[in-house]
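A lone chain, given as C-alpha cells: the form predicted alone.
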Amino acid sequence: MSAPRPDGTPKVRGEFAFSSDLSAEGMLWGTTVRSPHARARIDRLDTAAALAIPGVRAVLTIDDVPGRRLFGLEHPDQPVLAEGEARFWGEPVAVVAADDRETARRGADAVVVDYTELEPFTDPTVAEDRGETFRVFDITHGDATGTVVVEGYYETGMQDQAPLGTESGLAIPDGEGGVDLHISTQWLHADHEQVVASLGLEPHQVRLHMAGIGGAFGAREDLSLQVHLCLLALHTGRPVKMVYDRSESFVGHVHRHPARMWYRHEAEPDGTLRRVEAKIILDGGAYASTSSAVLANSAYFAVGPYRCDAVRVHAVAARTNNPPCGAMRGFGAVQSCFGYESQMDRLADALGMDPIELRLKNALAPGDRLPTTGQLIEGSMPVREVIETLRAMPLPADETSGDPRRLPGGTGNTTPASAVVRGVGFAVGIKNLAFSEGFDDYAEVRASLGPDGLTIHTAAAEVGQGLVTVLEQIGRSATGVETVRVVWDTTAQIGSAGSSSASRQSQMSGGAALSACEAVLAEALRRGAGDRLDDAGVWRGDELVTSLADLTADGPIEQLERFRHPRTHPPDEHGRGDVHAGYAVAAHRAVVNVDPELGLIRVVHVDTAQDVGKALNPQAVIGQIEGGIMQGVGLAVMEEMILRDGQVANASFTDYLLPTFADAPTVEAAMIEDPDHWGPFGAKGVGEPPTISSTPAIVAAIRAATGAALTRVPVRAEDIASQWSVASDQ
C-alpha cells in the first residue's frame, strides 16, 4: 500500500527543519577560504588582517588540525584543508568563525594567501600516460569472436548531484572538550569515522546528530564541512553553523565522473552476442573518494545485462586537477550504459535486426553469469520482462498541439510545428544492490514497543527517498500495530546503518527493520501468553488479555538487529568472482521532438518498466521512477559543469541547466514485481536504476529523430545542427 509520508506535510507547508534551518544561543557562523586556482603552491598563508577584524573569532589553517590531516570515504588522501599546495579550484585552504556571516565573509576575504600558480593536470587521458590514477582495473574472459564488428567512441560530461539545500550544519561544543555535529549527510557513521580521526578525539567525544537532508543523489556521501565546523567549535567554545552558498556547493561536493569510453562488439549473424571489448577512462578529479568502487562498477557493467562469451575490459580512474568526482545516483553504471546501449544500437544496424529482437535474444536470467565477472545469477534477473513490458505499453500519438510549450524551444518560439521531427529510442540498464567486493555491509535497526506503540530506532539517512515511510510500513506489516514512528539515533546510541545510497537502503534498513520487529513481536506474544498484537495489546482468539501499557509496565520490549546481505568477495586478478549480492534492471522508451536546423529538443514521452522486486510503497516507487528519469533527461540534453582549465564556468543555477517542471516528459511506469532473494517482502532497491538507462534512450531518439551519430551526453544544439546541415548539403 501506499501510506503517506509522515514528513511530507511539514515539508510543504515549510515547517521542517532542514540543516540549514538549524541555530543555538550564541552561535557563530563559519565560511571557507578557497583556492582561486586549479593547481597551486601556497607560498604564504597570514591570517592576521582578518583576525584584526572586530568579530572575527577565528581563523584556521591545516596547522590548526589536532588530528588526523587527511580524510576520505575509502582512501584517506584529502587534506582537511590545503597543505602546501591546491590541487583544486576551490579547494579550502582556511576556515573563519564570526559573530555574524558578514563579518565571516570580510575575514575570510581578509585571509592573506601569496599562491605560485602551476600548470594543472586537467585531461584524464594525459594523466593515464602518466601513471596519474586512483585505479586500473582489468576484466579479462574468454577468446570467443563474431562476424560481425561495431566500434564505437563515447563521452558523457559532469553530471551535478545538484540538491537544493546546499551543504550545512552546526556544531555545539559541549564544554568538556568534545561536541555535537548536526548535519545533513547521507552515511552519519562513516562522517563520525572520519571527523574522529582528524580532530584527534576519543569516538566517546564526537556525537553526529542527522539533521533535515535537502536532497543528496550522492553529493553528501563525502564530508564537506563536518571537520571545519567542529575545529571551529572546538576552538571558540562556541556553537557555529555553517550554510554554502550555491556557487559555493558546486565545488563543495563530488560530482559524476565524466568519463571517455571506447568499444568494440562483436556478435554472430543471427544477434548472439560473442565479444566485447571496451576502455574506459574516468576523470576522478583531485582526490579519490570513491573513484575506485565506481571504476570497478563501469568495468563490471560494461557488457549491460547481455550473454556474452567474450570479455576485455581496461577501466582507469584518472587523477587530474579537476573537482573532484565520486558519488552520483547510477554510480558508474550510468556511463558504461550509455556506451553499451549506443553500440547495441550500432550492431542491431549492421545486422539489419531489429534493435529490441537484438536485446531480448542476448537477455540475461537467473541461472546465467554476468558476462564480466562470472558471478551465477541468483535472485530475480526479470531482464526479458521488462522489455516485453515496455514493447507491449502504447506509444502516444503524434503531436498536434502548436502550444509553443510543446515544442522545442518552448515559449522562445523558435520552432513551428512543421519543422519537428520525431524519434523513438529504446534502452536496458543493470545495476548492483548495496555495497559489493566484499565490503562488509549492515545495517542496524532497534525496534522498542512501549505503552504509546512502536518506535523504530535507526541512523539511516532520509534524504528524501521516502525511508521513514517504508521502516513504518515494515513495523506495521511486521507485528500489528498501526502507530508506529521513526527516530533517528546519534552515532552514540545506534550502531551504522550504512550509506543511504547504492538503492540499498529499503533492503538493509529494511531488512533489519523486519528481523527487529519479528522478535519484538515474538516476545510480545510469549508474554502475553497471546496469538496477535495490535494497539490495544495482545489478543488470544477474540479476547485482548493484555493491554500494551500492562504488557510493557517494566519496560519496552526491545530488539537490536544487525543485517547484512549475501557475502560478497574480492574480484580476482581476472575481475571476475562472487563479488555482487544481486541485481537491479529497467527499460526506458523515450520519444523525443527535435528541430533538426536549431539542434532544440523537447523529449515528449518516457515509458519505462522497472524491475522493483515487491514495491512496498507503489507511490513512492513511482517518484523515485519520475525523479530518476528527469536526471536521465538532464545528462541526455543540458546537464553539464563547464570546465576551463580545471576552474568551474558554470557555478549557478543560472548557467548550470537543470531540467524543470516545463522540460519534464510524460511518464509512464510499469512495475515488474519478481522478489528477489534477499530483501524484506522481496523488495529490491529502486533509487538507480531509472537514471541509467533513461539517458540512452533519449539519445537514441534523438539519433532515430535526425540520423546524426551522436555519440556523447549531453547532446549539444550545435551536435544535431552541424550534423543536420551537412546532411542537407549533400
Second form
Amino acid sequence: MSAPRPDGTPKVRGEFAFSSDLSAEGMLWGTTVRSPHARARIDRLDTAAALAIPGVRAVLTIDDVPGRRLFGLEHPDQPVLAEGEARFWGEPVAVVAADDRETARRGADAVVVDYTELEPFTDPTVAEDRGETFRVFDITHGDATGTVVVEGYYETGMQDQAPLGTESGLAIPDGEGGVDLHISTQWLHADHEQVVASLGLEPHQVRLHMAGIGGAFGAREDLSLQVHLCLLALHTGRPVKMVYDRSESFVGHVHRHPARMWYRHEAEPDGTLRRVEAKIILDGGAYASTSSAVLANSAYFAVGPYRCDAVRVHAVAARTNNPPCGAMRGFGAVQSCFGYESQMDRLADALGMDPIELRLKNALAPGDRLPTTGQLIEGSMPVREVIETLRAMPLPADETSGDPRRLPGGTGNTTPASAVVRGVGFAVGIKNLAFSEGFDDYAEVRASLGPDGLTIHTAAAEVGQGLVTVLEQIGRSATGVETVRVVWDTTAQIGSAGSSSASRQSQMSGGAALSACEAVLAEALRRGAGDRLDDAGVWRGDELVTSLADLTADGPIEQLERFRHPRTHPPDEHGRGDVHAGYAVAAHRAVVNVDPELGLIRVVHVDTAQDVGKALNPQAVIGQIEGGIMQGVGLAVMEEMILRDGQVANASFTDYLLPTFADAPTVEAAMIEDPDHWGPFGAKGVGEPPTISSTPAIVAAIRAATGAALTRVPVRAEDIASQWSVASDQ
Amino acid sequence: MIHLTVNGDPHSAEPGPAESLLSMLRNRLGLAGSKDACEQGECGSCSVILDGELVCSCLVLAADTDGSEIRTVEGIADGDDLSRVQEALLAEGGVQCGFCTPGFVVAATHLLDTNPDPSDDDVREALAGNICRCTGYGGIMRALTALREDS
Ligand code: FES
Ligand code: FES
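Moving from the form predicted alone, what structure would you give for the form predicted in complex with its partner chain?
What follows is the entire complex, opening with the chain shown before.
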C-alpha cells in the first residue's frame, strides 16, 4: 500500500494553484518579442510605437538589464535579451508589460526591430570542424582488440519535454526596490542566483517562491521568463504575470540534444566485449546551458552497463544557431543508449548469439569498473538481475485484434489485421544518480516538531514525481508522528535542495529529511525523557509523559540538515576517474505491431525490470516507470522537433506528436530491490532509467518485425516502408 | 452581456469578441480549474461539458455560450465528497503533476455518464484527446478499469 499524495485532492478538484493560476491586485501581463530569424544582426530596436499604445506600461530591452546581462546554469553565456545579434529562432529580444494579455501582445507586435539576416550555422558537424564547440571530451583507455567487429552510424532527433504546464510566473515588487517571484522551476536556488546577478540586487532583495508545477522533465532547469518578469515588475512598480503559450513554450526552454553517433564494437567469438570506439556529436544549439554535462554523460555511458577492456570515445557538443539544448530526462544517456544497444544487437547477430545472452555475458556487477571512467562500482549494480527478471516475464499473447483502434494506424482504418507483423526487442540502459564530476551536491531540509505535528521545510521542486509523498512518509517513519506536512520555503528561508533532476531528490532531499527527522526525534525523546514519540507526545512504556503541546511550549523542536552524497571528482585528461556517486539500471522489452508496407507502428506492450534500490512509494515508482516509458515511446516513434534552417517547423501540439491514450502500450514493471550504499533506506532515483532503454527496445522490436535496418529515432514511416518495398521486390 | 449557468450557478459576463470560453471561465468567472496547455484543441486540459457535450473550452467562443449550461471540474465533486472518478484517479495513481487532471476528470465523468461500461478500447478512444505527459496513462487506465468493474 502506497501513501496517498497530499496534493492529490486539490488536483482532482481543480483547486490546485499552478503558476499559471496566480494573480495579484493591479496585475499587469507580460509578453515577449522573439527573433523571427535563426541568426540576424539587430540594427535597430524601436519601442516608441509600442509604448504609444494605451495600456502598454513598459517595453524593455537588454539595455534595461541593470546587472549581469548573461545567464546560464554552468557558463553564463546567454543574454537575458538579445544583444546585438539574435542567435536562434525565437530568442527573446524585448519584453512588454500591459494592462491585459491582448494589449501586451499588441504591444509586442508593435516593437520595431530591424534585422540583417545572417547565414545560420545549423550543421553540428560543420560547427565542430570550425571549432564552434561547448566541450570536446575524450575518453581513452586500453588497447585490447577483438576479432568480431561491427560498425554503425546512428542518429537521434530533437525531443521536447513538453510539460503540460507552460512556463509561467508572477513577480511582485516589494516597494523597496526588491521583488518576490512566484515561479515553477526545478531548482529555486539556481534561479535565484541568476536572477539576482541580472537584477544587480542583493540576494535578500529577491525572494523566490515555489509555485505549482505542471511537469518539468528538464524543461525548467534553465531560466526562461524569470528575469524578464522581475525586470518588468521593478520597472512598472506593479505585479506582472506571464504565461507562455504552447508555441512559445517550444522555443522558451531547452530541448533534448540531437545526436550523431558512429560506433565500432569489437568482441571475441565467445561474445566477450573487448573494445568500443565511439564518436558522438551533440547539437548544443546557440547557448551552452548544460551541454557540457550532457555531453560527458553521453560519453561516460557510451558503452552501457557492460565490461569492456578498451574504450575510445570522442564526444563533442557543437555550437550552432539551432534552439539551445540542455537537460531532458535521461540527460545524455538516452542518446548513447540508442547507439550502444543497437550495436549490441548487431554484434549478437555477427556472433550468431542470442542478444540477451550477449548482454548477460558482459553485464557489469559490483566490484567491476565502469569501462569508460574506470571507477570501481560500489553500491548495487544489478545488471544481471534486471536482464534475467525481464527475460523470465511472460510475453503477452499474440492477439492482434481486428478492432481497427488496436491496429497500427488506429482509427484511420488503414491497416488490415492480415498486414500486421509483430516483433519483440530488448534493451538495457544505465544512468548515474545525482550530480557528478566533483560538483558540490547537497540538499537542505528543516524538520520542525510543533504542537500540531511535524513540518518538513524544503525548497525541492515537486514536479509531479511524488517527492512530497516520499518526504511525508520519511517524516512519519522516522519520528512516529503521523501528522506530517511538507512546506515550501522561499529562498530567504531555506538553503538549496539542488535540482529536481538527475533522479536525485528522493535520495538527496529524502536523505536530508531522514537525518533531520531522526535528530528531532532524538531531541524530543531526550526532553521528554521517554522512549517513543507519536502525535500525542512522548511515551515511556505505556505512559504518556509529555504532550506535544507541552514538549514544544517553548517553541518547536527543529533541526536543519544538509545531505551530501559520496564525493565525486572531475575526470583526468583521459576521461578517467571517480566521477559518479552511483548508478541505476533498467531493462526493457518491447512488443510492436507494424504494417510494414505503410510503415505504421503500434507499440503494443513494454515490459521492464528496473533497479530501484528500495521502493519508498511503489505507486509513485510505477508512475515514474510508466510515464518515463511513454517518453521513450515518443522518442522511438513520433516525437521530434523538425528544424528548417534553424526554425522550428512544428512548434504546436498539432504538429509535434505526443503519445496519446491511443498510443499507450500496456506496461508491466518489476522492481528490483537491491539497496544502494547511500540514500534513505537504500533507495535509488527512479525517474530517468525508464526513458533510456525503452527507446532502443522499441526500435529493436520494429527491426525484428520488419528486417529494416533502422538507425535513427524517431523511426519514420518511410524508413520502414522504403526498406520493405526494396525487400519485397527482391 | 451573456448569461449562462456554470455548475448550477447563474453567471453573467462580457467577454471580448474573440475570447474563448476557457479564458472567460479562468479570467472573468474566477474558475481556474480548467487548464490551458495548448489553446488549440489538442490536449484536452480545458475539457468542460457544454449542454451535455464534452468540448475543449479553448475552442468555444465565449460569446456563443449565452444561455448554455456548463459543467467544469469545479462542479464534479459533491461538496466535500469527491466523485467516484476523482476517488479512483487518486487511488490508482492517475495524478502526478496534475495539470491534465481537471481535463481527465471531466472527460472521464462524461464518458461514464454516456457509456457506463466502456471497453478498454472505448476508454482509449474516448480519452485520446486528453494528453498526459506524466503518468503514461497507466494510472488513469487502472482508475477507469476499477470504475468499470464496480459498475
Ligand atoms: S487547452 Fe484546450 S485543448 Fe489544449
Ligand atoms: S499528471 Fe502531469 S500531465 Fe498528467
